[in-house]
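This document starts with one chain, in the form predicted alone, laid out as structure tokens.
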Amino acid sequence: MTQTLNQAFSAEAVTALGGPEWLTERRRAALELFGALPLPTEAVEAWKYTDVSGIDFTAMKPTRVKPAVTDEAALPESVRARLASTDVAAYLVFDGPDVVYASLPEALREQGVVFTDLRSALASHEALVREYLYSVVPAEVPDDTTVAAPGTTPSKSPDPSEGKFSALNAALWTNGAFVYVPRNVEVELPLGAFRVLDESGAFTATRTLVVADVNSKVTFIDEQDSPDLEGAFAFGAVELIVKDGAQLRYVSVQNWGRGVTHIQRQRGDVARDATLNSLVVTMGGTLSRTEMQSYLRGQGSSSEMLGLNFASEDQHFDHYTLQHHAAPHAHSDLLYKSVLADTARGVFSGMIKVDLGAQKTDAYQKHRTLLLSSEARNDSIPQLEINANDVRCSHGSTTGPVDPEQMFYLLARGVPRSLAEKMLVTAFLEDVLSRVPLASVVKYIEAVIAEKVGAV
């Protein structure tokens, strides 16, 4: 192997992590495929502006065994804090990869909505689950022509920026969250799920796996919270998988603390006429890559695109987005809006894809950064390949320091400065704001963007 991990990751190990067959199959081959894939460097277009030399696999440790409590009032404090201020038909807490709180009504049981752990999901529904586990995000994620229907299995990529860390999730996943909403089913609040991770030097890799069956609608909250840690390594992958005519709004908030490393990959498969609206906030850990695609496979599909986040001190937020239209007469709009303060260092990569015979495809994306330092950097890099020739596409991005006659005007009339910046702040993310018809989460959000502006 050109890396090597802990001996708590070998390859018994993996086979110790339980399941069917199929399962250790699938995590054996990618533990072997991880080892076989160079690390992505700077060498790589994709991970041009971002150094990940300095992870060291073998100072990785698992997380300790969590376990389950019976009462709310036993959770971590801020997890019982975003439940009380936030409106969710059911929710699952994680503690690293352990399930240790989990609530779903009988309403939606006998609606035949599954809500639960993956764990959990193998055992009750593994039919499911191996249908379409591994089918979005798989360990070997394919060339993105040829990106396979859920339920096959796709090819192979060489490619180090596509397989390297998924392949690692793919094999030492230990838990997640699993979804699967039935044909006709409007799921009217939001499903949730809220992980903690507490210990120092600690890797959790965890799953989502969210199907929207046809003509059904549900919104999905995924959250992410942790105090300052000395070293710890949040890896994740997130398939959203939206049949014809279904509605799925997906929303994650990665708010670590600092000295995480927290590398995702999330991939949204939408079928015929069907919708996806997504959410990517990130304002936590010393060193974030998030990959947000949108595969629009069938014919009327949809994608919105949002995305926010703020940069502090020395944090590195790396966005790699996809808009990937394969079919023709879909639509799909990016706006993405960042802030770097203090000497923080943003990049955002965003393609927009269209296939040979994706005619009619309308497809527009936006990237603007505010820089609140001088010692501020930010790479931005918008791309087009466009291999239709009656098409829509428009791509943009921008990159500016706070506008002195705004801040002036705000001393001016007796706003403290820090009181300001988050004015201003607040109003450069509003036009993301307000297309999120979510208010607790905005709220939480602006609290958020308050504290790191050091308005509270």
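Just so we're on the same page, rigid core means the largest C-alpha set that superposes within 1.5 Å between forms. Numbering follows the first chain given and starts at 1. Nothing here was measured: the structure is a model prediction, and the numbers come from that model. First, how it differs from the form predicted together with its partner chain.
A displacement of 2 angstroms or greater separates the C-alpha positions of P404 between these two forms, with the rigid core held in common.
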Second form
Amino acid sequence: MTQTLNQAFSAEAVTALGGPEWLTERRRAALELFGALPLPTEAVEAWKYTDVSGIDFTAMKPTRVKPAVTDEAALPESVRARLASTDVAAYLVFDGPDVVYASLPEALREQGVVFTDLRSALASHEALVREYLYSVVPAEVPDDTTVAAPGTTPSKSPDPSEGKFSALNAALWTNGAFVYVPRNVEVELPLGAFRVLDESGAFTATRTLVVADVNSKVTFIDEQDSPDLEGAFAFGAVELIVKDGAQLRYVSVQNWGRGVTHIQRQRGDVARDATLNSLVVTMGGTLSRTEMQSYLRGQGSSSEMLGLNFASEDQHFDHYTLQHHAAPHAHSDLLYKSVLADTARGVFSGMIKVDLGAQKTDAYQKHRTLLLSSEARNDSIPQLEINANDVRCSHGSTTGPVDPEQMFYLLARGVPRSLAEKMLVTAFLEDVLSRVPLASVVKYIEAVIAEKVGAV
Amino acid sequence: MTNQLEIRNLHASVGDLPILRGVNITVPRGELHAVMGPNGNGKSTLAKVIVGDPEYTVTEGEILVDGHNVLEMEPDERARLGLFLAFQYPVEIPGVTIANFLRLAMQARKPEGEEVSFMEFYGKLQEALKVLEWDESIVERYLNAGFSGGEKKRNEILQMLMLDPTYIIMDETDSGLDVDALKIVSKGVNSLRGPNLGGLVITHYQRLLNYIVPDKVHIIVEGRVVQTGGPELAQRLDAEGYDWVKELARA
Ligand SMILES: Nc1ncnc2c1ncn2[C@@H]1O[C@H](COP(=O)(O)OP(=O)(O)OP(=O)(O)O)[C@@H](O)[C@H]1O
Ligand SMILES: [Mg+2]
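Can you switch from the form predicted alone and show the form predicted together with its partner chain instead?
Below: every chain and molecule of the assembly, starting with the one above.
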């Protein structure tokens, strides 16, 4: 295979990443899996509308090592600008493969909160990391086959090639963020990680691991930002572990520049009476494929899945969501909103799976697309697989242009058409943001939206 | 002579269906005219055609605003020229706050490079809210989202007060209002009345015209003005109903 000729994807590259022996072994196994798997093709249901055949691993190089900085003032301008207006209590800044700057207030440390980059965590809290790393997003694609009644057909198993990118990440992740919040600890202000990328032709494999232990509460914000690049790649993995009675709010803002290919799998494992609230914002990159999965493992668990994205020009955004109910009395509520302008392409596949025995499931899924151009195209594929008989599930998707009556109303008040369109696009997305009680990051997202709306 | 809203032989249709069949009405500035008539005879259509609703096609006739033919103008241009329609059924726009909307609509009326100052906006807003006996917190709400029928109507008048129109068209602003709200809304409209304001007040009820006394009354049946008169005409309609005007249409 020509792909393995690239040193960046060799066993030596894995060894060079260091870390404990068990990790190197997991990495090596993942690398082998990566080498053995083909890229997913359109014949694979989950990749039907997104063509990744052009991804060429032979040409990619890892990101260069950047020096750590001791002073915020030495951080890249884009990061400083973000830090100036964020209210995160503690943060990590990744530039290149490593963390270059970290802040953790003493008060959090005293509460027993662990918040550091994954490599450091491997040194300081090896047992913790070992327990959870790869437990939710392993190298191979998680088997989300539903549990069906005897004698009936369960859902199809995933195609192994769906593990291609997660295997790559499992083998070669570098800039990892690690959060552990101990039992009964509530962290008031959000924690965050900023990742920047500034090299054309490079790839980065980012990883976030958040563990909210029993009855704890925390908010984590992942932000990704870059200038426009020529052919850069970000392969992400996000593992969210929400233990009994814990509450985790997770926000991801993908604001890469054009030219970046972004492929990320995010998966939450939600235990008994635990709550996961997530928001995934996709604005950047040229090709962006994001998977958001909630595995409702525990009785009474709850997952809110919000998404907003805005694709323009040649952008292709693919969102693949899963609400998998494995326990009774769990609740999931998904609301995704997409705006497509110019010749952009949007794909939304949303799946609700309910296992046998997951009675009293409440599962909702809504996807709405606003089309600003007749050349933009959207494919929405909502799917249900229900193996329990006492459930409430609904799904729906709508696609259409700006509401002509709303448009006319604004025009009739003297607002020019182009501004009226911007107002309606912003309003359309605002609806999602109004459900996120994080003033500072919402303000940032609004600014990102405004910039994008302004450019249309 | 040219300071008037002039509707000349206006014909308009939806698709192939003709609705207006030759409407003639002239309203000089300084006057408000009531427009009455049975359900489904073209009153709202007339209102919407004047402000440029793309649902309707004008097949014949002219609309002149202070001498400018507006038929070729976009709805937003017409609004900036001074036309204002208080809608019969205002739409809900969740995600756009009233405050932001008003500010942008005011800004749109400014010449290039001139900003609506905070003082100008806020001062005007305070005044308008006072007239409408409304709490300031309302402007942080999304436009008409979840508003009661009465609140929507009041919000139309708030916008009217903020945007300084020269010709207002009110489409059944009174329907669905209780007496107190009716008084407040009328107070708002009357606060704008003067030599520079003209307009049409579409209504079915004398009740409104007790508060907003019209200079003339036009009755529209089957897409035409079949009768024009003074305020006494509205009283007659209130007492006798529409049967006799339908007769007029047939004649
Ligand atoms: N967009 C439209 N599509 C189809 N028909 C329409 C449309 N708008 C108006 N009409 C028809 O045109 C006729 C006149 O409607 P219009 O709303 O102007 O009446 P109106 O006089 O305002 O009635 P009301 O007193 O009930 O408000 C009605 O028969 C109505 O059904
Ligand atoms: Mg009407």
